[in-house]
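Heads up, the chain below is alone and in the form predicted alone; it's given as C-alpha cells.
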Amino acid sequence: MRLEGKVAVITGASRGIGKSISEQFAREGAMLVLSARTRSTLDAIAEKLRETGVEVLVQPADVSIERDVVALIAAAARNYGKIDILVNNAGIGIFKPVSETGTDEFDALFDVNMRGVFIATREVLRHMVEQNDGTIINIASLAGKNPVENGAVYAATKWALLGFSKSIMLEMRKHNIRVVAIYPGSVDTEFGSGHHPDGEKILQADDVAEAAVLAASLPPRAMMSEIDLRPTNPK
C-alpha cells in the first residue's frame, strides 16, 4: 500500500494507460479523482473500484477546455481537502506528414497534449505549494526525445512537455514538489496493436502504470525527474 492516504487526480483515466494507472494506484491505497471526457465510462470504472473499497470521485473534463480543467482541480481539492498527486495522462495522437496536417489538427494536438497539462499543473500547484508537498507525473513519450517520421507535430507536443516538466521541476523542488516525466516507447493501447509490423514487442499499459507508482512512492527526500521506458527485449 505504497500510496495509502494519498489523493491522486488522473486525467485520461477512462482507457489505456490512464485506466491502468487508476487501477494500480487504487491497489496501492490511493484515493482517486478520475477524469476523462465520457462520464459513463468513468462511472463504470469507478463502480468496480468502489466495490474493492476504494474512494473514487468522478469529474469529467475535456482538458482542451480551461473551465473544465479548473473545475476538475477545484472539485478534487473540495472533496478531499488536498491533492497529493496529479497524473497528466490525457493525450491524443495524429500521425501524418506535415504537408497533410491541418491547422485544426495542429491546434488540437497542442490544446490537449500541452495546453491542458499547463492548466492542470498551474491549478494544482496552488494547492501543492500551500501543502509544501506533492508529486506531478507527466506521461510523455520517447517521441519527446526522438524524431518521428509522419509525427512531427505530435513529437513537438512531447518535446514541449519535456521542457515544461524539467523547468517546473526546478521551480517547485524548493516546495518539496516532485515533477516526473515518464517517456514510454510504443504501448499496446489505442495508439498501437501490441506489436510493430516488423515483429518487435511493445510495452503494456500496466508497465507504464508501474513506473507511475514508483515515481509517486519514492521517499520524500528522493526524486527521479525522468523515466525512459522501453521493452527489455523487443524481439
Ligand code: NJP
The other form holds:
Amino acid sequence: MRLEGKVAVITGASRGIGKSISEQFAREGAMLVLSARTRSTLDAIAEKLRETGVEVLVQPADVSIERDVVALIAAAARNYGKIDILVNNAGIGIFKPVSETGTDEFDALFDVNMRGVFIATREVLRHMVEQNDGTIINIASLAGKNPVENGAVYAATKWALLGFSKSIMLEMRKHNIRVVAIYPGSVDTEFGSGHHPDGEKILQADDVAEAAVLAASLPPRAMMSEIDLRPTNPK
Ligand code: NJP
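Since the one above is the form predicted alone, can you give the form predicted in complex with the named molecule too?
So here's everything in the complex, that chain up top.
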C-alpha cells in the first residue's frame, strides 16, 4: 500500500485517466476526493470504491468556474483535515485548424486546461505550505512539448501548463512540496471525441495512473518532476 493514509483530490475523476488514477490510488490505500462536473458518474464510482472499504468524498466542480474549484479544495480540507496530493487531470481537447477555431473554443480550452489548474493549485498550496508537505501532479501532454497540427490551441494550453508546472516546482520545493508533470502521448479514452492518430498503438489510462502512483509514492525527499510517457512500439 504505497499511498496508505494519503488524501488525494482528483479532478476529471469520472472517466478516462482520472478514473484510473482514482482506482489505483484507492488500491494503494489513499482516501479520495473525486471531482468532475457530473455527480451521477462520480457517485457510481464512489459507491464501488466504498464497497471495498475506501473513504471517498464526492465534490462536483466545473474547473472553469472559480467558486467551484475553491469549494472543492475547501471541502477536501474540511472533510479530511489535510490534502496530501492534488491531481490536476480535468482537461478538454478541441482539434481543428486554427482558422476554424472560435474565440469561445480558445477560451474554453484555456479555462479548463490552464486557468482551472492555476486556481486549484493556488488553493491547495495554502494547505500544503502550512503542512510543509504535499504532491501536485499535473496531467500535461506531449502536446505541451511538441507542435500539434490541427491542435494549436490545445497544444498552447499544455505548453502553458509546462511553464506553470516547472516554475511552481522550483517555487515550492523549499516547502517540501513536489510538483510533477506527466506528459502522455495518445491515451485510449473518450478525450477529444476519441481523437487518436489512425493505426497508432496508444497508451491505456492505467499506464498513466501507474506513473502517477509512482511519482506520488517516492520517498518524500525525492521528486520525479517530469515524466514523458510514450507507447513502446507505436506502429
Ligand atoms: O479525457 P476524458 P482523458 N470541469 O475526456 C472531466 C490529458 N491527456 O482522461 O466533467 C471539471 O476521458 C470529465 O468529466 P465531466 C488531457 O488533456 C489526454 O483522456 O463529468 N471536469 C472527465 O472526468 C486531460 O488533461 C490524452 O465531463 C471536467 C475528464 O475531465 C487528461 O489527460 C493525451 C471539465 C475528461 O475525461 C485527462 O484526459 C494526453 C470541466 N470543465 C493528455 N471538462 C489522451 N486521452 O489521448 C471535462 O497527452 N472534465
